[in-house]
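Shown here is one chain on its own, the form predicted on its own, set out as structure tokens.
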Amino acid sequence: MSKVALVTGGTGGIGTAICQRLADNGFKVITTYFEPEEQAKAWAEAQNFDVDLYPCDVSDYESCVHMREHILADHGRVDVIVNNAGITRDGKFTRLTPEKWKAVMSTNLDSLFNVCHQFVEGMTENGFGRIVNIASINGQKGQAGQTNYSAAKAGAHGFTMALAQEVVRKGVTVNTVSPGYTGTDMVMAIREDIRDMIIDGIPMKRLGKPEEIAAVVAFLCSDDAAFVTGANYAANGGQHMH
């Protein structure tokens, strides 16, 4: 029977590059979405690979608790958890409002602890589990504009680290991994100049591709990492060495 990967915000670019790969290492891929249905519908059946969607606010407890049990009763379990849901609401931090801070650090951070919840408790009774969890450079190294940003994907791999420890006799793994740039739909939509002064910043000199993403977090799905556990996997092309 296959392992089941649940991948939240499965839709965009690097989660679709994630569900792609898992589907390819023959993982049944389910995805959330919290776009209309009917372009989430649109996604799927562009995709050259099956995956079953559920709708979800991933900043809302209560409808991950509904996720869960309609995923439980269509798959029975859920083997492997990409925390892959994310948004900006950019700002210098004296214009920032609460409700741009608000929606960050619920989208991006109290999303980790609403998924996780759910399937932690059965990911260690079935004795095995991998958690994956996609922060950013930002996070690592802090950015200008991105205070919410950055102290959300800073707590996701605090959040990694200690639940790691918690549950690391149990067969589950904790990772994070911290991608830079990449050349996604909302990175591709930076006005190009400054998209050009953001790649010469990078030394490999470009964007990262989705797909090379996509494979730190397969390794870390895989039964080959299973030794790994607490860790946070900088893919950036070099523009911060931690």
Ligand code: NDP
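Previous: the form predicted on its own; requested now: the form predicted in complex with the named molecule:
Next up is only this chain, free of partner chains and other molecules.
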């Protein structure tokens, strides 16, 4: 029987590549959508792999409880979680509003608690689980204009390390992947002249491809990665090394 992989925000740029890669590797892939149902269904129909869709706002605990009930009713369990859903609400700190701060913290950090809390007990009972949290280069090095995003993404790896220790003897691994700038809507929304400056600052002189991030995630979800836990894998074209 296929292992069940839940990818949050699978309809986005990096999420789509992760869903594709996990499906190629034999997982039963399910994903959340936040956008209107019609849009999510159109996305699913356009893919060349099977994917089940569940509505969920990962920033909202009750919404995640409902998602769990639906997923467990349909699939019985979740073996893999990729916490990929995320947003940016950039702004210089002095002009950052409490709303922008809270939106980024709840979607990018509270979500790890909200989603993992639904399934970790099941994973430890089954003696198997893979959790991958998608953070960011800007959680590792900080980024002006992103105090909210940098804090949430740095927090994500703290969450990874702590949870990894709690479940280390139960067959469950927890890791972080920190992508650098990757060619998705999130980055294409940045003003072109600023984006060009960003690319110039990447030693490889290009954006990452969603597939390149997905490949790292897929490794961490595989049996080959059984001895890897609490780690933070960077994939950033050499822009930040530590």
